[in-house]
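First, one chain by itself: the form predicted on its own, in structure tokens.
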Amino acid sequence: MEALTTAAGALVLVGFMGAGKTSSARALAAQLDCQPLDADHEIERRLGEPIESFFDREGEAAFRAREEEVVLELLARDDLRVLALGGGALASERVRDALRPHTVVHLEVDPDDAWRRASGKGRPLARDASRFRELHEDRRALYDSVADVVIPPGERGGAVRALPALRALADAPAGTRLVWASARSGDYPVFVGRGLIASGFAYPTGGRRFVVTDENVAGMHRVAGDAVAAIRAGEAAKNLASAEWVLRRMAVAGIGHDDLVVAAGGGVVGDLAGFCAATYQRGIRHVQVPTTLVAQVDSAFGGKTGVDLPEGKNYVGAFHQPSAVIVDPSALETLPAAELAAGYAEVVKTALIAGGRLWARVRAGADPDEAVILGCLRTKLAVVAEDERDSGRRQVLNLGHTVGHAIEAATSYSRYRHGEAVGIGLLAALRLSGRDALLDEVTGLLGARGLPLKFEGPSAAEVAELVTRDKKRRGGRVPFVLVQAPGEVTHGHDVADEELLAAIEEVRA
């Protein structure tokens, strides 16, 4: 078979114990008519006994020695081409260092299912179940910290079907991650990295390519494509009526089944970019080039596609998975100051969602770097893989939105950005949730970065009216999501009419 080529060296597999090094490894070498190599089997072939046996005997220092000198030869060898490293190997910094030439795969894993699979089996680190769970949480930081590539738990064989991806990112620009999305309906690649809109980096290959972006963006970046349709900028344009007038300019390019539509912008564009590819010709390819950062930490993800009617936003869409995500973060550099701060909203959100190290760094007052960028992208990929299609845990991902989409709707999507929006709504819902001193964290995190905290013009009222209209409604009434705690977001809330008109007036000028 075709030899790998990939941004650097052989594929180094990593990750907590029971995350399925040894499988993947076997199942990428096959794909590569190559020899797999795996650290543990080294050591105990080289050590004559079981590392159980040898670890309970000399301890754990000694088997770390041991191991690092191994590892280390494993590393520097010339005919290596796919390799699988033990949980703990990743403490030596010796070895951290050696897997610089290297592309390392991450394999991530669920906690309970490395309790199942490691418990029993040998493992002297995997006979106490609560400092097995202290270790993986311990450990996650490190493995990131040196992965090119992060594979979700769950994804046994994901790190096999993103082979094609792998051997992409010796044509993206050096420094570029690739996080894989995995959902029911189909998974797909997300290339973070600076410069891939400059270096032209395009993936998948094959077909032609039509562009969908805005005028703004079209005089700002040029994405490499055979044709392109430039919409008008902003929310106002997510219509049905710049949806026919995409649609009838593929149909007149010749686009067919083989071709993909490429979403190079904001929100806007990538949900109507998906939603003309999810029709035309009852659904054809798309990639999400976002360039705002609501785009980037959240709306290019997840497949959800779509329009808006006068009588709310989002009314008309589908769900429409993309083929890939390309993600650069210097496209950010372009933009205006209000509009990489209404991108701070979701950026917010979604911390506030995710709880642990990246709540703590946003709450720090963090820049959107890449790191946050990662972090925020990595959760909604965590979630919409676990509901896709929005009837359960996926609804947690709409909090600030609801009182937000009333807000935009009322003031007929021309007054407040998206992202302005979702922050004001964002104040709603804690407000709603009754955490007081959130709500005062957050909403000093919004007007440090300049965001309006109270929304001008429709009533109270006017903006409850069009909540009832959310598409999300049940049996008449709206599920709400509200906030226990950061990393506490749960849904299918019930909000009584007065509370809700009380929160709005406490958000309204």
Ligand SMILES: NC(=O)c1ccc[n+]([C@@H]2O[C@H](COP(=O)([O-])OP(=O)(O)OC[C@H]3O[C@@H](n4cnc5c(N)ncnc54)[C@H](O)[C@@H]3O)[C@@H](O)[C@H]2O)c1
Second form
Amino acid sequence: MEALTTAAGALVLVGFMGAGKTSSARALAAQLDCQPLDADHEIERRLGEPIESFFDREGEAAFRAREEEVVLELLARDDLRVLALGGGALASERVRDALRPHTVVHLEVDPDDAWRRASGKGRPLARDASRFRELHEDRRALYDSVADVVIPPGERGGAVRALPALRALADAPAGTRLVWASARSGDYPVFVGRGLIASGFAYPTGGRRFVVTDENVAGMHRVAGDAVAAIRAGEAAKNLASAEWVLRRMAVAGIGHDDLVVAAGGGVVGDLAGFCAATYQRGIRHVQVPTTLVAQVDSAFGGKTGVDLPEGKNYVGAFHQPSAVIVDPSALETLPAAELAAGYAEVVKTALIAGGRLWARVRAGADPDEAVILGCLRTKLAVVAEDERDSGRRQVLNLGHTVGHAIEAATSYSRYRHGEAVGIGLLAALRLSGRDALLDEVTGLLGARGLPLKFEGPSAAEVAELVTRDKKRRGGRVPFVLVQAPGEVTHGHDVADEELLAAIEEVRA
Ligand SMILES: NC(=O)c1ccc[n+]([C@@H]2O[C@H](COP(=O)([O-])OP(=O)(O)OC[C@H]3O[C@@H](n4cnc5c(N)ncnc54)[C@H](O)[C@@H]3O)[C@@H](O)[C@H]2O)c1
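Can you return the structure of this protein in the form predicted in complex with this ligand rather than the form predicted on its own?
Below: every chain and molecule of the assembly, starting with the one above.
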């Protein structure tokens, strides 16, 4: 029998109605060779009748009291290994406290799927569609507040595939969370926790680890590995010459298909090391260990790798999903303030795409703490899960980037940090979206972090000309990403040349 050595206690699956808690609990228990428990079944056994009839007759308060009693008893059992916990049990503070010694897995479900699965079956809280949606939103926040592990919607077998990573949580510093990432070409764990780098945490294990980093990061953070190649720091090193240098060092070190590339650094290192992993011997695995805010909220996820050509940014690259991403927010403590601010522009971009709770936090001025980082990376992962190859929805992640990339290119990638250029590009995109109030608000947020609100140097016409060379160009036109409202960001918009020029002029000093 295989021992269940997850971070702590039993695996407790929580999630909304229709999330698949019961079936996932069964599948996990089969892997672990144990009996799963199901709180709802246990409650019904004790009530001697279906939950629905007790609920309808005695009311919700009476049901919750019985539920709490049974769940507390189950959570205290010595032999508890895998438990599926009913959707509403977490409303009890005593239940939330009793969950502490266990590993709580939040199985997310899309509200439409949940409604399809749960409605029409007599379930008391699945009788009114709009009330159901509201409950879904409220509960999601509640589940997140206790979850050690999040399995995103649509990932029915995700909990089982995440089992090796769940076990690895036992070796991670206390408080580390695991988010399961999925894309068409593969899924992988994202570990988020303070102290992960210093603890020497490594996942997946096995094989040699070839660390690619840059000269700044190499002096500040020791990422566990068997060989190290440190490139020069900064965007100017994200080129084919650096890639060749790294690839040859990998060859000299005898790296092969059982080994791993570990990208330890910001987006430059992540993109370049990922590209080397994608192309070395036609592709080997890699792990991202992001150390800048840009990388922790954006670039380390989603599998876009590549380098720049003098003719255009990210012109050479490949899709190559990582085998894991290890996010240690404490790495940001050594990051210069200007780099942190540059990352903040990506935070604002992501919060605009997400809307809801993340936007509410960001617009209230939240610092990019662990909760904000988690919100951003989950937003990015959700977009990539829908469209890995940029053929549709993923294009929304380019919000602010069309003009931002052109500003970077027009200033030879040396005057503005990527995030700074994205911030200015975001303002141009909001102008093109005709959302004046939001434009003012975002201007305030970026300005408060000391980010440039206008670019200097090239003319608006030069930047506009570079926009037309954007690699997203199709049929002679560059599609724009526009914002209708926070949470409503859409892609594929055509923008007239004069409008574009005017919007660029407005963000030019
Ligand atoms: N692949 C993607 O999906 C994607 C998404 C967004 C951005 N990007 C790319 O990311 C790049 C920008 O990334 P970036 O902003 O992280 O830049 P970067 O990698 O150049 O890092 C910025 C600076 O911070 C230093 N640094 C990194 N970590 C540090 C730490 N913990 N302490 C002190 N200094 C540290 C670096 O040495 C560098 O000088 C661009 O090339 C952009 O195209 C890629």
